[in-house]
Amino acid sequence: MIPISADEAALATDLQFALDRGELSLAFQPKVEIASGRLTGVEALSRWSHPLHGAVEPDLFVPLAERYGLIDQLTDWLVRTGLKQWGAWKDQGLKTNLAFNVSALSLRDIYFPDYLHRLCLVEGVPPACLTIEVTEGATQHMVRLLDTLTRFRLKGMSLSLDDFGTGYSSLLQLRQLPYCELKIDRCFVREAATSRESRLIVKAVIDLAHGLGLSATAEGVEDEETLGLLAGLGCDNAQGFFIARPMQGAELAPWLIEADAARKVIPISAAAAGRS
């Protein structure tokens, strides 16, 4: 792991570096229908390995991007790396939704949508299966961006609020913006089997993304007690270590056919149900 005393402008150079020389890489972790375990997407999950500091983290270097001019380059590569990967797995018989987190600094471009949307017609692959995840501590500003949220949205593809309850957003922002999923932080998550306060708030989070015509989508699932209190709560999907952790690519459709195989044991409502 990186030291935190790294020095900042260096590291900017370093990942410049990396991304003019293809250095840095996706991992993809799944999302399930808790009611089946039916797979309803992945999520692209952007990774470096520093020749000298090892594994950077997503929560260091995305930030870094944003600070020096470099969170398009970001953004672009990790969408057109993405896309191949989903013209990958096309090929392979499999195809399903792909999100991927966009930096609010990304989308002060009104025309980002329509350059995604071209991409996807170059790598074929149909924009209903994208989902562009926004944080919401981004949103203060959301509203701002009305116009590219709309757009994306003309073009058909999906829009979620990443890491809810850690931000700002308010309601009237929710009911203003074009969204379809809310995503549950996993501080949440994390604590809600064995927190009183946790569970409450994962709870109401359900409610109002269900109440909005919104899916919920719970984050950090880790263990088996935790999947059963959300089938008990209604949450719609779930991620997270107990379903998966975050893979290569090529991985993704041999660890399909052993959760498939694993489906036709126990369904994973059935195991929840049992749990709740």
Ligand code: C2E
The other form holds:
Amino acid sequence: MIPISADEAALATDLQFALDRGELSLAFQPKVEIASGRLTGVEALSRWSHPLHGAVEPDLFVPLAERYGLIDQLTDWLVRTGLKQWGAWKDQGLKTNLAFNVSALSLRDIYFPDYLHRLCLVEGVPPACLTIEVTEGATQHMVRLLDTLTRFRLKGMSLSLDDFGTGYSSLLQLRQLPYCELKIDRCFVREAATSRESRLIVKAVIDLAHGLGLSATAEGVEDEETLGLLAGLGCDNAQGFFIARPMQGAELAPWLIEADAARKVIPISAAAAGRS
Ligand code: C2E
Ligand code: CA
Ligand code: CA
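Now show me the form predicted in complex with the ligand, since the one above was the form predicted on its own.
Shown next: the complete complex, the earlier chain at its head.
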């Protein structure tokens, strides 16, 4: 783990090299439909293994990339690597939705959706199999954001509003931008089973999503009790350590076989609801 005091500029230089040296990799976290337990997609999460400091958290290096002008390079690496992995899964007979976290700064480029669409054609990935996750912090340039996000939708990709409830102008964004999915931030999900207030917020967000015709996904589901509660509240999808931790691309197919076998015995929501 990297010390907080590590020199930021030096780390940014390391990150620049890391992109070329193959020190970055992707982990993938499954997302499942709560009612059936079926896989609905995976989220790509960047990992950096620093030669001296070891694992550097994306919460540290993504903002660093944003501050030091490296974010477009990181986004480019992310989508290229993710699309290649999608191809590898397809060769194994696995066709699933792949979600990318795209920084608000990269979304300022209105040509990015066309670029990603061209990459999809080159790699043989149907654009409908991609989701772009946008965090609420991306509100600053609403008009341009609307332009970029509409272009993703026109190319057939889905849009997800990430970390819902933690940023600014969430409701304004929801009304004006063409999202398909709303992800309930894990700070609310984590406490849903123990705090009445968090539970009420989670319920209100699920109802809001459905009222607007969006699907609701809870992130950070860490136990069976929470999953059962979400099932009872009508939440569509769930993601979290209880379902699966982020894994290497090659681990997804074996995980699915195991999860499928477990589901045949007892569906995930019934298992969770039965014990809550
Ligand atoms: P996020 O988009 O909200 O991603 C979910 C984060 O929650 C991931 O952390 C994941 O490992 C973690 N997580 C998943 N399930 C659970 C759970 O049950 N409990 C807990 N405590 N945590 C859980 P990670 O991988 O450290 O990523 C942190 C953030 O960094 C992400 O939050 C995302 O905003 C950002 N990020 C990661 N990769 C990229 C990237 O390639 N590009 C951009 N722009 N941002 C990225
Ligand atoms: Ca995300
Ligand atoms: Ca999130």
